[in-house]
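Just the one chain here, laid out as structure tokens, in the form predicted alone.
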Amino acid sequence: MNSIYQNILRQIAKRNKLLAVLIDPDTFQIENCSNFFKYLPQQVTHLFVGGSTSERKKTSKTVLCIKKFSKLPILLFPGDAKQISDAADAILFLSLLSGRNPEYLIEQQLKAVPVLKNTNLEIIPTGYILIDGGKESTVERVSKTKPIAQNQVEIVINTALAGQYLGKKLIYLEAGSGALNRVNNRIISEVKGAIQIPLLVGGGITSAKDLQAVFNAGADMVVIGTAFETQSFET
């Protein structure tokens, strides 16, 4: 089996920048699935499926629909254990490191184990760090945790390093869906300089200019969701 994670590492080693589109099953219109992919930029390398409130049935339907129109690798980005679908290729096994709610540090992961044991999903341990994007995000509301302020750079760095030391294979800096402010360049640059594992950045990236700035700051993969869903991404 060709490991998605190993392929990510190979692409980064070649200095290729990766772009993922996050599809939320709660808002994705399955009847317009084929149309969605007509407008997907060619530089997209991965598809993430998940949200904070989706259910397994919706997630599975969305993944199966996507597979009809795309050969791109599909990774689950679950808000909780109920969203796991073995129709996908891999799962970001998330731990919300920026919060202190045990439900999203370990409890949801425990609930996921009985399901994951019976799937062929590639499991990619991921340290998830919520950064203040200027408005309350769905993740903040559902997880009942607070994001890290953008000026608390040292805390963000140390949290990312703690994730790496715990054995996470990816670090994901997230400003939240529909964020007013994306993760700033200083945070991205300093976290990238501190860790030795791939860095993903998402939230509040609404234009090609933003996308390039985030890549230039050091992100290995950029994740865009709301801007593509609402067709508001500025090229």
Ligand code: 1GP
Given for the second form:
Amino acid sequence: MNSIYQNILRQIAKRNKLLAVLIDPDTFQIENCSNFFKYLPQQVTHLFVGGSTSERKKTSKTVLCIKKFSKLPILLFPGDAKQISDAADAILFLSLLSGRNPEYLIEQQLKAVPVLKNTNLEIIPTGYILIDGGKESTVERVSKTKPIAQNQVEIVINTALAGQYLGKKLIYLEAGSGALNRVNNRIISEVKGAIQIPLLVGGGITSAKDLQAVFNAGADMVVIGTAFETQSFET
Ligand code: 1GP
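Now show me the form predicted together with SN-glycerol-1-phosphate; what you just gave was the form predicted alone.
What follows is the entire complex, opening with the chain shown before.
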């Protein structure tokens, strides 16, 4: 089977590290699409599209524009059910496991079903875990949930394992877009050691040095948004 998820597993088995660029339809300048892709490093393997507040039309427009300039797989990373567009290839079907707000544990997922039933999107169940990135993140504000503190390693590990036991196919450790502190190496390596599914890490990663450190700690895929969007990534 040649699905995006199977391909992620194959790449990880070959010890390849994956890099996703997060594009937020709310701030992405469609007219600047071609320039954006010129700036991205060769290392990029996946494109994520989503934000906390975007709408479906804007998401679709962004995906269609990206498709003109890139052949990389496009995965939706939706803030809510209104952001689903079948112009993409796959969707990270997120459940905010660190939070206790039913809206982001099951309600939005239920709202997404009637839309998803009519798309060909590959659905990738993803356990989403918000870690304290040193300032209030948009995810925290919108979801009205608290992140897990960076020193609560056991809670993060157990939350990731609960996700795996629930059948999630990916675990995503998120410090929040523009985080002051990215997820620390200890959390990454201990979660990686505990779970058997791929580990994604994002939020506050702004340099090649940091990117390498996150890979070295055990992340299979790193997600970078702000630093590429603002062209401030330190090489
Ligand atoms: C946010 O993890 C992503 O969901 C990316 O964060 O914008 O800080 O790179 P940054």
